[in-house]
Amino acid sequence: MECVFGMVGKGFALVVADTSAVNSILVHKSNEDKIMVLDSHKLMGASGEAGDRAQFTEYVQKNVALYQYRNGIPLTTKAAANFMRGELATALRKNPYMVNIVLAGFDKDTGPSLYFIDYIATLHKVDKAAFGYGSYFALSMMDRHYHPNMTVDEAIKLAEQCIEEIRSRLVVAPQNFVIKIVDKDGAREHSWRRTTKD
């Protein structure tokens, strides 16, 4: 019953995921950080089955910082976005990623951007993304109150009220969620959201 989703704000983009590893009707960790700091300014939040988030996201992490490495300067969000496709798109005709991911990022030219891409390899660029069973309720909350320029406190309030519908209409639902943004300051964690304790 995972769920990610992010939002883009005013000068900022918020992600915000769940962090139970679950498989069948077993919860074996409530603390899993599902998302990752791919560099100073880029957050990538990922749903899908484990082991294939595990190693694509660290595979995409290891290819962003390399790149960086060998140019001297980082991939922009958009680049990196078109990275995470093309590799998605050639696994699929091999051997399939079930990864979905929501792409947040800040770059000094275009601002903050939030990319939607799913295990398909589609790939778009949209002001608010949600996957897993929570993203019913989180698009319907953020459809409701979601505008472009939100800030900081307005962003949280709302990712707060898409959890707590998540709590309290999904039969199984995740219990911690994660909080993270990206700014001109850079990527940070701002919170965790709990109901159970590690």
Second form
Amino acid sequence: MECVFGMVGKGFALVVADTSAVNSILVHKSNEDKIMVLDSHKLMGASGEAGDRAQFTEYVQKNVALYQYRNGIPLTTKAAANFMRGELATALRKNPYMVNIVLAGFDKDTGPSLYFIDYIATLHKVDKAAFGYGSYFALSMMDRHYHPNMTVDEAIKLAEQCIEEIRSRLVVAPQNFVIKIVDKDGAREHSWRRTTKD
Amino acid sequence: MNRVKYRISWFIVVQEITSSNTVVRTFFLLNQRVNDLVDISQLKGFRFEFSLSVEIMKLDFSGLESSAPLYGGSNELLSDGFSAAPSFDLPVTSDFDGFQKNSIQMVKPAKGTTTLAFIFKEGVMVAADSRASMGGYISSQSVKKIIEINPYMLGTMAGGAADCQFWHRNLGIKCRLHELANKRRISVTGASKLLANILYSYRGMGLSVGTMIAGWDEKGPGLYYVDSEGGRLKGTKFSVGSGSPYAYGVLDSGYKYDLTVDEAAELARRAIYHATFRDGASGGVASVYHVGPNGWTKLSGDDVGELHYSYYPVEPAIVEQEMTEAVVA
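Would you mind giving the form predicted in complex with the partner chain, to go alongside the form predicted on its own above?
What follows is the whole complex; the chain from before opens it.
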């Protein structure tokens, strides 16, 4: 029921997530922000079990900040992704975190990048990624219409198409979505796509 | 080929052992006539194929076989039905009465209570019922489900009573220690985070807690939902428990940010009443508390049975004819 997806464009990376917090058939709230801003130039969209999601993403966020304080320079996106994967892998055989993550970041030298991190500590550097039931619709939409070096407008249009497809085809589609973007000017919220006001 | 015909509840089963020693069972639906075994293959049915070599007990049905149709009804009806009856597939289960009950049990929230809280202009309104149930037995109608953590913060109880009471008391201790160590009151955000971290560390060990932390701190009114799965949500309107879907309906339709304290209390009371009306695990007394800038106050505690008659008073029945005593001559 939770949908998170992302893609890389020309000089930016985009992450889209639904904003529903659900407990079996009850929607507790429909404006829950699941895309965490890790640091100035990193976005982390997470989906999975409620407690795990909040605890793991906050743990990663604090450790990324700690590295910066200790060493004076921020982590690269690749390093942050590998750190996350390492934590998931260590916990996997003892007390696994049931969280799937899409990590988007912008580095001055390598540009924008997107990482797909599974709950069983799979790590892939990709151009487009999706998690959840929405991935069944978003992945093929992105495969068909994505091309490298898209502009922001083209990417937003593609994201909107994916959201529309999820809304019309998924039986329990989430009501609202949030779009966040990261580029050379930093990570920030871009816009919301709402059907309900909460 | 050994053909044995017998009946399983609403189906007729024809069991054959074919020459290759396989048992083939064919099930036929109720409204199809099975008189002539030769016509069986043309009827609708399910086929299950097993490979077993089984010793078949040959039962003697000669006494039952007759020319009359098997399930009553007139001959013409059945013969018409036989040729072109509209029919639908029954769910593939033998427990027709129970299967819907199981699917409802699967989705209904588990914790037998109704609690709700919402933020509005004048603070936070918190309300709860007071019934404790053990399965189908009502063990108490007067449980205090709104727990006073400290004079400006309230917690609601849903799930295991012992778990909620103990961990709220523990949270109260931690909040007081924070006050003493930092010379200022703890925020609602901080208090809910403390509780959420504790519950997260006991995840999977069987705690059952679905609570809302409501309070007023320097940033104004605050409301958080915390549960034993480790989830923590910040929001303006929550309801927890088995009666929560019913309460949400009333709450969502009547909610406005600009309610007065009395209007908000009436909305909360009404939502609890409607939930207790429909949910068997909720009932007793609807208590309503208000958390304002100076702390919490208890506004009311009304028995939901009495609330029912105050909302829906009994109309005297219209008497059409009156019977009077017959005059004895």
